[in-house]
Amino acid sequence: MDKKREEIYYRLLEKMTDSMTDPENFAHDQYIGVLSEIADLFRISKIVTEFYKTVSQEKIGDGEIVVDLDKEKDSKVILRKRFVTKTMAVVKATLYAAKDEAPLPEDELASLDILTRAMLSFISRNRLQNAVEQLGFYDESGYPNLRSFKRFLEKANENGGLYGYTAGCFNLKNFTLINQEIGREKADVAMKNYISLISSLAGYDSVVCRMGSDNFVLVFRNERTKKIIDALSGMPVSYDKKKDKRVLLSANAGFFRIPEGYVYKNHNVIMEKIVSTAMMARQNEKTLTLFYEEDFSDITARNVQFLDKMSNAIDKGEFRVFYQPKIDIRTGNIIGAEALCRWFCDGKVIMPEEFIPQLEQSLEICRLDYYMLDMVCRDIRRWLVEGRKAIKISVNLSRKHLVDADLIDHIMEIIDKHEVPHRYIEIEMMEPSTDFGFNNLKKLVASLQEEGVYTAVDDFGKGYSSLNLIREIPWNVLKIDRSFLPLDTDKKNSTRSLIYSNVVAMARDLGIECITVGIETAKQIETLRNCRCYFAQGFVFDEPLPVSKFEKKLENPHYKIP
């Protein structure tokens, strides 16, 4: 190699070395330029590089193959190098020369070998960095994850601060129902298209990240707020372009507009604000979106204090069981009862609607549910010992229990501890909000029925219960909410009347016992009778009764039917 070519060689080697010590500032165009200089120096006509994440992927050819340079179609291999990293990634380079090109001298071939090794080291670092980026900052479905959210906030804070940005958290509405209606695969396509739409509206200087399931967080410039809220309020999204099929997606969202002078501590502070605000938005029936206010912090603090107070209330026995009878409208006889909770605190009776929604935001609701089941089993055992009439009692369990892998064991442990015959217990559950919960609910119902414990689907018709709930799960009892009942002024052929009568008929045909709750008038009893729904529960018969009054009622378990 002559002196001039030797100078070029060492300059190229220095460039390649610099690229490995500062890979972030080594642009792709610069890299191609280095390869072109190598090709000119050693009369190379073509360079092909390959990258495989594993040796197994190399064997099946599942990798990234790039033709970095191609000057001559008719070429021959002059050098082939293969490098396996410590992480078992494989990097390969193949160098070609024109077929009529003379072989390289030994010293030039050795110099080219060194340059090729340097090139492979750079490629492995560069492409492994991309792989680490994908693994660390994206989930398995390709969505940016919470690490991406954190990184975006930190970079934005370093580059001038977060003033001018809005952070948000949103949850897709009724996505479980959409999953059931169009199938998981198509629902995933719809969600991906929806998030892509929101990302494009948020702009390049934003980020939309998935927390898990159908929950997302995002950061965007304030001026794009209206477009984001409009999209979250409801947008038709395609899930099958060939058949031109679309679904309407919307979301509940909580936002925090970052104020001027905001001091960024960590992403958790912002997460706490937007997540708590999003939860309030989900509970607010008047709006889909809410913006964080400082008063919300006080509300959150009060909720924490409330949960502490409730936890102590269980230990003090402040929660008591009330029983509301279930009636056979043909005979007037009591055929069962629902166990309902009342909180006696500081001389006052606190009704469930005042504390259950707050408990549902934590797993404390599960502790209360188990406490209620335990108290019911104590009462039934005492009735049996005293020779009283024992009837089937239904106990409500929150959907929060569905994350418990040992739920069936915990339920049966309480029942069997008090030696209560299983036929006297009925477990009521509402429709779960996720596919994961739906599958767990199916398993729970099947397991309870194997144990001889009755199961009931609660509040059917109150929310967004789908027919899949009774089609796929073999319930014993279907509890129809009063919102499904025809109004007293409705005619027999009205839409509401037809829907109610057909739901009752369907349940009867499926062999599911049907009971309508919230009955308050004689007219409603007549409607039940006409539709052949013979079991009812409501104030027209009795309000929820304390144990002592309910026991007296059991001594003469008969009501006069209006």
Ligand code: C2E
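Take the two forms, superpose them, and find the largest set of C-alpha atoms that agree within 1.5 Å; that set is the rigid core. Positions refer to the first chain, counted from 1. Keep in mind it's a predicted model, so treat the numbers as computed, not measured. Compared with the form predicted in complex with this ligand:
- A displacement of less than 2 angstroms separates the C-alpha positions of residue 384 between these two forms, with the rigid core held in common.
- Comparing the forms between these two forms, the C-alpha position of residue 189 differs by 2 angstroms or more, with the core used for superposition.
- Relative to the superposed rigid core, the position of the CA of residue 13 differs between these two forms by 2 Å or more.
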The other form holds:
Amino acid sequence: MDKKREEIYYRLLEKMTDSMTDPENFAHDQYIGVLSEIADLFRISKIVTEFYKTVSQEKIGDGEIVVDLDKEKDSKVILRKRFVTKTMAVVKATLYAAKDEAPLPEDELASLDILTRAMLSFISRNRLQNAVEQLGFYDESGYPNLRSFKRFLEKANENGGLYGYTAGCFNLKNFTLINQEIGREKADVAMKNYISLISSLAGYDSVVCRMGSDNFVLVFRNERTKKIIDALSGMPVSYDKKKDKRVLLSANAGFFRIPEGYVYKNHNVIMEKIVSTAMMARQNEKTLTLFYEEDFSDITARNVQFLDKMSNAIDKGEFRVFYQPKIDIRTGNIIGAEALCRWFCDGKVIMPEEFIPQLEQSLEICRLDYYMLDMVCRDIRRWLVEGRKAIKISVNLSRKHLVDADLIDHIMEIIDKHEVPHRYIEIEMMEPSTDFGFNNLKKLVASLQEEGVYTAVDDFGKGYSSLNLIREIPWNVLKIDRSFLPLDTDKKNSTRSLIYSNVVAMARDLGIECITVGIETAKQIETLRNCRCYFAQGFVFDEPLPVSKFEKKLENPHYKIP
Ligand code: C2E
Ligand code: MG
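Alternative state: the form predicted in complex with this ligand, after the form predicted alone:
Whole complex next, starting from this chain.
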């Protein structure tokens, strides 16, 4: 090596050594600069580096391969180096020269060898640093974690404040069901694709982090809001390589638009706002996304307290069963009753509409439903033991149960524990909102019928009940919601009257028993009779009754038909 080249060589070597002793001040672009100088000095045409976190990953070729320099296609290998770090990571470098290049003399090859070792040390340290960062700021699936969220807010706050940014929290809708529908692995892929789509819509000045399971937080510039809300409202996302299998993902989200002059204390203050707003969005049936308002945090705190109270209420026996009779309008006889829940709390009676939706947010609803079934079976057993008249009682089961693989066993266990003949129990369920739920419901109804337990489809006509529900599932009973009933002012050939009478006729032809709920007037009874729906439940006969009153009624199970 001549004097001038030797000088360059030592300068390069010094730079590489600096990179190891003062890593903070040696950036990746400096490293690339050194590489091209090395290439010039030793007439190298191509440098390929490889990094594997473990030896076994090296074996299967699962690593990071970087072509740092590529001047000429037609190259031959002139040096190969492999190096295993103390943490058992593997770094490799392969150096090439043009095919027609004369071989390097011994001393130059030795010098190049020393430089390559220095280079590999830099790479291993640099990559390991990334790996450490990965450990600290990313979760095990590779999503940025809450530390990344905190770091982003702190940096943005230092660089000119948070005004102009929006922070948000979102929860993927029905992800448990999607997991079951397409399998965990594919659902993970779908989630990854969805989140990277949202990240790209959020732009370069943003962060999207996973809090755990299907909950995420994000920060982005205000001008990106519309795009993000659109993506969260529903996007088809592929989950296979060919990209022809897709699932529709959407999320409930709560946002906090950071106001002018906002004083950042810590990320928890922002977290609290966006989490409480997202919780409100989850409970809101009309919208998927909400923006933070001052009183949301209080409402959420109250909701949490309420849930706590409800959870204890089951243990304290504050939930009671009320029975509402079902009547055959041809005879006036009671043919059964529906068990409806009432909560006796602090001297007041709370109605289901005030607590069922909250319970359905968590799976506490399942505990309540089993409790109700247990109380009903206890009552029926007592009636049988006391020699009273026992009739068929229907119990409501939330759709939330449909994710439970052992649902049928749980139901039968409760009924059989009280030795209640199965024919005395009817299970009422509403139409499920997903295909997965639909398939499970189909299986559940078949299993219940095998056991001799009755099944009823509840609230038919409310919402968008589909005909598949009665075509594919062999229900015993169709419970028609009163919103389906013609109004007293409706003519015989009005759309409402025609639909109602035809649904009743269809059920009759299919051999499904039909009952209309919510009957309040003599005129409505008349309509039922005209349409040949002979079973009814409603205030015109009785409201849901406490057990003592209902037992009295059972002693004379008959109503005068108006
Ligand atoms: P649902 O299963 O459709 O029950 C019928 C509701 O209609 C009951 O309201 C009943 O009191 C009401 N109703 C009956 N006749 C009339 C009438 O003539 N006029 C009017 N305006 N209403 C009438 P309730 O007891 O408030 O229950 C509301 C809903 O709460 C139930 O609707 C059911 O979906 C749910 N629910 C009640 N108890 C339970 C339970 O133990 N588990 C579950 N999962 N849901 C329950
Ligand atoms: Mg019901």
